[in-house]
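Only one chain is included here, represented as structure tokens and corresponding to the form predicted alone.
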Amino acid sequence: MGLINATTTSDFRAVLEKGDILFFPEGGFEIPASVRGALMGASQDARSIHKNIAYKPNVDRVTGLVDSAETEAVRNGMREYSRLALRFMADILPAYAANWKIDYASFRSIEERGRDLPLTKRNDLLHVDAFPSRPVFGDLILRCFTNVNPEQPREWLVSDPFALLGPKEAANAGLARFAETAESGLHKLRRTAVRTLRRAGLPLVDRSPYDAFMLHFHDWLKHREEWQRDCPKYRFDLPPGSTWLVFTDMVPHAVLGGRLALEQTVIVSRASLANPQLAPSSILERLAGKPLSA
């Protein structure tokens, strides 16, 4: 597990897959000042329920602020840091950037260094993400990362990939409940019907197995005092003006301290790894003996 500075390779995929961080020192793109200072003083809602203040492309809109008033102007800011970021990671990251699916940008403003938060919710405690509203159906979260602290680092701890983690926990999570129920008549039957519901415009998540797994891990890892003392664990301080990407539901990883954070999301189609048998959900479904994510 290491920190592999891009400057040493041409092989951003290789890195990637292999649930390695890419480290970009000097940043890897420009931020405008504009952007910056949209976005410094910017009011987040520091209640449990907005963990960050987040930017939809998709609908260009922007969440978790608590002065109203903010919104254009942070708006304004966040849309223009997504679409750098986005061009920045098409341009080194093209067979992705072929067929990905564009998902949120944030900004992480408040210190993450003694932050108030449920259990579940907290970034300090290592995990893997998975989305609640959005699943990915075996695809991969890919989020690129901007330390626009002038002076802080953003203190990160990660600890071994799931290639590793997935063999020695996945069964102790439950993963044999999870595989009965892809092939069960009920879960079927299920998913037909919030099909039908989504379709009719009622806002239900159609999700599948694997999704279901790996929101329960999130969880189950956070939960987990002996796993998240004795684990293997590897310290990274990303410097003021530094970028990074990474999978962060290939690496399990925590954040210990630091704000002022940028980050923008892809979903990154399996078929589009140089090797997608790395995947979280062909791990998995090796473990299981049989399909997870359709």
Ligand code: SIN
Given for the second form:
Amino acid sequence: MGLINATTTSDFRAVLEKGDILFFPEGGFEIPASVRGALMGASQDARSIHKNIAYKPNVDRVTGLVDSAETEAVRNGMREYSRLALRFMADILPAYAANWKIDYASFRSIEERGRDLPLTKRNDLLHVDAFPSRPVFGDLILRCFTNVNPEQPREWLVSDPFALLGPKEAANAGLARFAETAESGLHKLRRTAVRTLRRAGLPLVDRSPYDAFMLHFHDWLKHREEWQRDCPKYRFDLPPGSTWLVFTDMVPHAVLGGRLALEQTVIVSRASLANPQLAPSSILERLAGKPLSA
Ligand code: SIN
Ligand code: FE
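Now show me the form predicted together with this ligand, since the one above was the form predicted alone.
So here's everything in the complex, that chain up top.
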């Protein structure tokens, strides 16, 4: 488990799929001073329901700001970071970019140390990512972070990746229950109904059993005190100006301290991995003995 300096390898897919963090100490790409300027002043409410300031590239909108007078400047800054980060990611990972789905970007402006959040939203507890509103159906969550804090590192903690975590903990977390549901008539009926209502415009989410398990696993890991205490842990200080990429659904992670990070997410198709067997969905399907991602 490690932080792999990008200058030491050219096989970036292998690094990411192994569950390591692909690290660009110098940042990998240039973020113009105008972007930093636009974002540094953005005010975010620590108690807001929005954990971060989010930017949705597909609709060019920001959420999570306190002061709507800042919207225009922040949107411009986020749009530019999103564009640059996506270009950089596509450049270094063309095989993924060929059919990934562009997800949101975010700006993390609040100091993470001592942040007061409800347990399942806490960033300082180790977890794998899963998005309640954006199911992935077996595909993977790849995130590119940049620490734009000129002084402070961003302090990360990670644990062993899914290839080790899954076989150890998925059964304890109730994987069998989710796998059984996958085949029940009621589950199929419910999903057909959800899809019909979605087409009619209702804001419902159609999730695969894999997505349902991962949402549950995210919370389950945060609740499990002994695992939080005893699991293998690796500490990394990500320095000012650095960029790092990681599959955050494959690698349990937590942030202990730091403020002012930018991030862009893409959803990578499982089929575009050099080794699709390493996807969390493949690992869970092997453990469950059946498909979970449809
Ligand atoms: C997270 O994805 O859990 C937070 C990581 C970060 O903001 O550094
Ligand atoms: Fe996370």
